[in-house]
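Form predicted on its own, single chain, as structure tokens, below.
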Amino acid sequence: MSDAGAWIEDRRAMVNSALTKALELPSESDPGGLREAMRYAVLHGGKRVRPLLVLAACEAAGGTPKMALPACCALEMVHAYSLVHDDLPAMDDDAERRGLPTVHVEFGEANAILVGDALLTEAFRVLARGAVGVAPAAMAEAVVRLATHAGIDGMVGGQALDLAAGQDLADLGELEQVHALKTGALYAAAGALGALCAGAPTEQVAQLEEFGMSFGVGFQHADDVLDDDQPKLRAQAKERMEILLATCEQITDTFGDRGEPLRGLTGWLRARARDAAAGARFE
């Protein structure tokens, strides 16, 4: 891509555009303020990768962003979801995050809870309304995948295998289902739901669905240098994170000129696995 950061910042806007939109204060009441928290939750910051991801895969496949923007939304929202609840006293016990207080603080241990839970099931109603354009039988599809990928066979399932787990494994094997169900399952569903958006063929959706496992797998690895996690699988998981980046490279080649945005991407991650290896920090 001759300006990723352009492409990035333009779609990124797009996102935080239609994010605004689908959470917008209604004229009648909140019950508890929990409208209010879920905005504070999802509109204070956040790189949008994950819908960056939905909006290249979506491209890639020859949709347009407009396709895609409810999925995005969806897909922010469950991500915004599974932040408040890690954050909880029980789970990662975090009193900030992005500069501000975390939910739970800000709002209460147990309005936190129900954030989430209201985040997660608009997420679904956001998806499944779906956008102009977009087939109905490949928006129920989308509901699937999503459902799966967050899901215990997905996100959840991670976070009950990373609690168990800890920070001192010694297998790459075993740190790689983590971060595979963790934090590569929602990009997954990100390469999945663009594909979906834009009428894609059954091969290419899988094909995406496989770029947004090994971005983030690979995101997460480059994560763990940054926090300095699993340091007795630091050397490994660096030559893993080539391995990855090499896979979303075969798979964007395949798209042509179409999959620019999905190149951009790599490009950002290649970068950010470079400089957290060289030290740098990131927010």
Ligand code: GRG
Given for the second form:
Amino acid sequence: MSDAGAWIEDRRAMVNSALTKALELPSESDPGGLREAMRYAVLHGGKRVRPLLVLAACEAAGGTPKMALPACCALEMVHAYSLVHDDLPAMDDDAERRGLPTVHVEFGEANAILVGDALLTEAFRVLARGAVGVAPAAMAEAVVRLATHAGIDGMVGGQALDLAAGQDLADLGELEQVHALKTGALYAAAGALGALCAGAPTEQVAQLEEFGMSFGVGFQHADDVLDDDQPKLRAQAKERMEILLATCEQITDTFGDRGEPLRGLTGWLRARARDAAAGARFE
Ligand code: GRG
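Return the form predicted in complex with ligand GRG of this protein as a structure block, the form predicted on its own having already been given.
Full complex below, order starting with the chain above.
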């Protein structure tokens, strides 16, 4: 296995174990079985790319994984909530996710709404209470950035825009606005939170936030191609992926050897984009 592959495997295991601990069933009661449903939403699969980016950003800025694991859990809980709500009948109405019945199919629609609500609020508790060695001002800023990128100025706003815009857009700028909010924002939060947990100066926080945004928009373009979405913009999306990946590489280079995990994640995305392109045969 390559060094990057080994780093990804190792850090993914750390994230999974931190998530399992954060969502442990307490010995007392589990109201309405909701905790069990929250665990179902989070702990069964998922690539954990957002938490991996939190850790890569933290390490690039000179921090240790321990400093950033609560932020990793918070990001993944927000991501899991968004998937649970996105799968609901009122949104995408999906019956399966990660090879299993979706949360509303398994636990009912009302519980799925509550699982999302509970994961979102729990994310902020885990972030704010769990940090080891993170200065209070940096933590306050991390809370603000996560709220901004997850909410109306980020992912939720992007979902609303996506619902309004429809599936077959003809303008790349319009599509990227949706991608930046709906998908890029959580990745931007991952970069910023990783940097903040490491105590990075403001310019580095901004750089790693920009890395996250470019990575996230590139990730969404690759996903569109893999899922055969947005057919009119496929060729332009391929060109944009190259530019976004180059931005990630330029930012990574400013971190020298400490940027190795960021380089590994960019390589992973490059391979995913290449597979998507090959599968869609638009070269
Ligand atoms: C309902 C508030 C609200 C937001 C929904 C996340 C989302 C916004 C919608 C899900 C559909 C979608 C295509 C979102 C774009 C982000 C994305 C590619 C999600 C899937 O992320 P992965 O591939 O999933 O990281 P895993 O399962 O690996 O965690």
